[in-house]
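Just one chain is shown here, as structure tokens, and it is the form predicted alone.
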Amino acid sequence: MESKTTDAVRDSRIAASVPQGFGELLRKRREEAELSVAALARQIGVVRTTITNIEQGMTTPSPHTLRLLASCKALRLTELESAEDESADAWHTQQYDPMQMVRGMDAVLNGPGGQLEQTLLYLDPQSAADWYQLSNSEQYMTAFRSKMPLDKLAERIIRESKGVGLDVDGLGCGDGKTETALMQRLADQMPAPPDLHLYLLDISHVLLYSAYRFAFDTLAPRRIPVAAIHGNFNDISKNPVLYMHPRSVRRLRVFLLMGYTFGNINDEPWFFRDLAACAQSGDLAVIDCQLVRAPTDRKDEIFANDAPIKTKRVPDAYTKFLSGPLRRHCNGLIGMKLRSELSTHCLVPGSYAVESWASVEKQDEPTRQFLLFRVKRYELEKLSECLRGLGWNTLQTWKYGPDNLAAVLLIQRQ
């Protein structure tokens, strides 16, 4: 009952936010975007008469219809929202069903073993809290986060934008702090108020809420709109708000994969082919990744120089995060052991993965093996060559962190 009451209050706030003359504004924006009534109705999933009646002032859009209209980026309706009104700033992808995903994780972890799709690790609140603690540890902040070349990155993005507005998509944003820091630096180099929009996407409700609150509180004084989207970044092609360009107003998309999110993707070529299909020529993407400790054809050097592979131990900082889902979802668990392994079965040439495996023991049952997590490391030149074949040119790279073991790449759609 409380949830329904909250939804009703939220919807009443959205309905109350519809300005006088909205129908005429909708017609104008639709025509500027070169969309017919039929095309707009088809795109957002309503009948033509709904659009016609709104434009003619015969009806006021319902909260649901208003959210659908706002999801059509070509209409630029999110510009109507004040910095104080957060009610319409959240969406979810059509495929986002956390309850079903948790059931799927239960089925895997109580099955014969195998691979866990690692985005599922962030679903339950405690797992999200464990990851948040890990990513905000003093060691990680000092060694890597504080060393990211955000000033140089922002300067180059502004140069490539050539004065147009920027729509920035934080894919798998986690706590959103790096994305927010980059937005601040972009705003510093633009006239006030900066023509910036930030879209934060994450599969974890807990992390996304935290990221949205932090970004909104930080960026609202500078009047930078922030939207939160629940979903899996692998579904980007099914979520137009993340890639739609207005036809009559040139804007640039900037897709962000920060916090080594890129190295967690199962199939990078598949992902960047999809992203290329969603992007327009000139759009940008930022990849934050870890670098190889030695070439893949010199495994002895990898074992000597990559600590988790050398020791076969999962780093202590990751143990709580990775073991938590097993303890909470494996029925009849009596013990587990975590280990790190090297895998060179990677799709990007020159890359390898550090895999985190769990041996799970249950009463009177054989030991099961689960691949829980993998993070890949890359050779910059070979990664750039691979991306070029997928429709993306590397504009610039910056190495950072201890011994330059991490890098940021700025790439552009051909």
Ligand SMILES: C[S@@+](CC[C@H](N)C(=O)[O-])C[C@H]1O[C@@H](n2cnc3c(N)ncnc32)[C@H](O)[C@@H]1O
Second form
Amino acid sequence: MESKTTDAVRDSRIAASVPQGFGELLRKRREEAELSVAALARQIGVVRTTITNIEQGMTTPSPHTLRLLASCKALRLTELESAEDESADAWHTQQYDPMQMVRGMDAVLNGPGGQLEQTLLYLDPQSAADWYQLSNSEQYMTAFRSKMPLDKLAERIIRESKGVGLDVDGLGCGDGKTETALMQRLADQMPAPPDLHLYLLDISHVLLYSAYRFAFDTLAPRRIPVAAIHGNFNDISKNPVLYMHPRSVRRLRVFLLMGYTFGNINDEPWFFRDLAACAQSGDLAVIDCQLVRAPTDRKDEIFANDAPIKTKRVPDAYTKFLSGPLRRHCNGLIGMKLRSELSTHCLVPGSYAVESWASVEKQDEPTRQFLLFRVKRYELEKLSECLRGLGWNTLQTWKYGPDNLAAVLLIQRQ
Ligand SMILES: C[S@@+](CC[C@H](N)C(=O)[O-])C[C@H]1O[C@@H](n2cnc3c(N)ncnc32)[C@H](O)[C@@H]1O
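Would you generate the structure of this protein in the form predicted in complex with the named molecule, following the form predicted alone above?
Whole complex next, starting from this chain.
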């Protein structure tokens, strides 16, 4: 049970993200839809006073209630808010506190060395801009993004949905281009207007804003509502807005982890255990990941075949992005060398990590070692087996990219 103080703090945060005059807008839309308060309450599974209190401006709707209201298509709430006031669809998750995270990053980068949690790589605006540049480079686009099997993925998702509406959560959406492209393909296979909602979540304001703009501009003509959520995907289980299913309307949720986000997460089993708790039976998740170049017990082959491990070099395309946080935040830095290393200390059986390390020189201080980034590579069957033990069955996998060394998995909550 949350205390009253926590409730008050939460309500004030939510209030900051709900558009002014929302109660009036709700009343207007309800009347236009010729719905009585009782009918609307029944339809979305709340008590009547919840609706009247919001309409009269006596309470601020929680994200949970907002989502329930948005699920009533006759109200056209998300659509109208998006068209009239683009900022209306930006929410914050409860634990989102960028100031505290930036301070934490500063402390880590000025500490004795050790591992950076991957979230820290995207926190400052320049880091986010560097990621944007990297993920939109011709090389990255040609090798990976343009090759993703989005048509087949959309087809299978539609088949699994059995005609119900889809709520798609793009977790760590970056620039949102892949997530938006998938939405277009889903919409292509649904009757118009498609019963599709897109929720974009990212820790970086810079990336989230560009994702929201791109998704909104692309999807608004097809009447697909888009909401942007500033937040930390590690907190998903604490934020009903990310997983709430309206009780009265059966919809399917599809969680997306595109652009190899899955393989950067520190503890993937932990993440997917939490996600299983948030999902309902039948909900879907999509994992986009890289595959092993050789099995973990054949290290010689990994050294021979996996370029960054063979050369011990961090690929040039990544150096600006990876070294940025140290260059900008590490006080007294006089030099830094990057290198790649192999690690088989990974939690998903059969996987290994390509680690990017920085050796940092500071004035009159001993050299420090920072582990900046871990990109894990997986064996598809062992990953599926691991996910099964965490509550997720693999429905289908597709290999893609150069030498078929990337893969997309569509998994389903048991
Ligand atoms: C590897 S990029 C992938 C971006 C995008 N999905 C794509 O396909 O290009 C990882 C994304 O996750 C975001 N991210 C990293 N850690 C996060 C966290 N803890 N919570 C929310 N977003 C996070 C980053 O800001 C970045 O946009």
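All figures in this text were calculated on a predicted structure; none of them were measured in a lab. Numbering follows the first chain given and starts at 1. Heads up, when I say rigid core I mean the largest set of C-alphas that superpose within 1.5 Å between the two forms.
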query	finding
Did E32 shift 2 Å or more between these two forms, C-alpha, core superposed	yes
After fitting the core, S71 CA displacement of 2 Å or more between these two forms	yes
Per-residue CA shift, G57 (Å; core superposed between these two forms)	8.6
